[in-house]
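What follows is one chain in structure tokens, specifically the form predicted on its own.
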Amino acid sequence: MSYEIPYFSFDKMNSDTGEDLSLAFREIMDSKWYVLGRHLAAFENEFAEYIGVRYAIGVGNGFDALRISLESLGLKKGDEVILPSLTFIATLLAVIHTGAKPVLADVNPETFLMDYKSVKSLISTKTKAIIPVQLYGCPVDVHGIQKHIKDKELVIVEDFAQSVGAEIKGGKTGSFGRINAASFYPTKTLGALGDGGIITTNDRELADRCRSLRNYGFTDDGQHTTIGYNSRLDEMQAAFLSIKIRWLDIWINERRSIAEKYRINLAGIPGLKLPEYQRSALPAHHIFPVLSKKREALRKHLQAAGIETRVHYGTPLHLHNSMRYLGYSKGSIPETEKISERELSLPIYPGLTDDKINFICEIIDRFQRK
């Protein structure tokens, strides 16, 4: 038997919400009504209170998200910023857009995540925010991070874009940090038909400042009173959004299952590594990680197989040729080093089947014993 498998697919999920979509679309195109208005302010107050916070700001994209937070905290010339070297670019192009120094931690061998060890090695006197990244969809452990700088006055700003819906400690990502900032791209666990970002505080001022941001620097008021930007969710996303917020859970609980199947049929092959979860922590689980040193070699004999695979991320952040400047070099961030050399995602999505996850598993399982 064999099987055409993508590495993602919108099937199920569009299954599940296409007539309501097709509502909402229908309702916004009628209303006249397309940006900065009544379906942005519901699905802001859906949101906050689905994460557990009191503010949340809806923003063009993930990047503006990220970028806007680092910029409401006043961060300038000067001051530092620690996050993974394994990440996305987008969360350190959001700190370098600041102009305040972008500092890269490693991350732990065991979790794929950022280190809170190379992270208190790394502060210093001009550092002044943190950003924890929930890599993979897993949460980073913002505790044991807090704990080492409870008397420094430092700034948790967390990225949540791939972990929307992940806990840890019987809280959501995205409700630890003084600000934080998620995606909305439309892979993610909660995905917009389109682009889309959230930001989310318990942070008066600073929600004020981010609704102001996005919106060319205009108070509600309609006084210009800073330099912002035009990063805004329109009411179309937003509509959408707050359709599929309804079935988040249940499509988690579905990508929760198929990574414990993973989990247990991948167990024990040799070779191949599988990534350890905090003991308090609810993954979302948007990407499924796994290593192996052939990684080339085994995404090669999946894709003769018909199975798609990822590769995140390929290229750590300190030696993409862009950032030659921060002065890093080969061998700099040893653990991230190795994970980017052998990381290999495989396909988890909403309606991925029992028999296609076993032959995944089937496949990879012969590659690695052969």
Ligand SMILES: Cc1ncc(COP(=O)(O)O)c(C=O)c1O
Given for the second form:
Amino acid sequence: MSYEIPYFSFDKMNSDTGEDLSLAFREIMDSKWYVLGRHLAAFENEFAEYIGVRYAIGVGNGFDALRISLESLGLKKGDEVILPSLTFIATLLAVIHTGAKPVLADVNPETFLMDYKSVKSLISTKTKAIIPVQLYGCPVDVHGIQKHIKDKELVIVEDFAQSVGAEIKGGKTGSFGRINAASFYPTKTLGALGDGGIITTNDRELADRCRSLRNYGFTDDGQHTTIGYNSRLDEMQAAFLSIKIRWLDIWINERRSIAEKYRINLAGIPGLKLPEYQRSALPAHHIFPVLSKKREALRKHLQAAGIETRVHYGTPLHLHNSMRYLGYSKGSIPETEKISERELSLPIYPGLTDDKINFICEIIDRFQRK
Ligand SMILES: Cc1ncc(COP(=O)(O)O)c(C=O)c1O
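Same protein, the form predicted together with the ligand this time rather than the form predicted on its own?
Once more the chain from above appears, this time first in line as the rest of the complex follows.
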């Protein structure tokens, strides 16, 4: 089905960068060097500088970024890792693949982000790591979590797949955890033309371990010391991302201005709830979520008006069939479940015009007041 207003569009970003991307494609094809070369090294430096960390390690996708980050910490069977139940399934799968036990936290009903009171109640002697997910591009107050756990030896690993470019208290997401993971899935704030991911850290030892893990477990001198993977961000994607990162702040500012218009136009509409942002947060607005108890009917109503929407996420992680073995049931993680039943994601992307935003808001307003 084609929509008058699609949920997402690459048009503006492709038109901003298209010529440069084509030139890069030609240059790399002619260079005949496609994996682990100078374009990856250059992009890793640019990304590390942008985020404000010492090291960035490009990998094949966001899932691998998480899995390799967690594995570099030496997690083992019996260790526990706390993460929110309201996130994309990759966060949970990455934990499961390390052999550690995932422990699912609830979210704050006002911010829709992982709630540190819930996290605190789940910390045990076996907890080794906590994964704040910067959901929708909205930064979690990582400093708040750090304050609560400062006397414990727990590692924070940010999943900033949805928030590349977001800031809180003057720092970029992806710079707060001991090691952090992001995705360059095409629709993300910084998207590749295919799959891609990256790990950020200030810890040299962890960076070296991740570099080895992404390349089968080889070290720079050709020794094989770890059981690794093949997960390398290729030269093409790295070069494309080097071009796109120059536009990132411009695109994020556009997303912020769209979000601001939504917030103004949707304020006070009965039965509609918008997330609150953490103090001093500058979200990257990968997703713009609203909550409505009449979510399915609202979605259909928007669809009939030619407006495409999405749901993030209709099933919380703990209620997926595959996760039954974790022992959760309906009602186990209540705030998350409420959001899953009510969340609707509105179109947001560079190039979305004021007319379209106003039209979307009018349709929502009319429906909610019925
Ligand atoms: C929160 C979150 N974590 C991890 C991932 C995994 O990234 P990828 O799709 O690049 O594997 C995604 C995106 O899809 C995500 O939204």
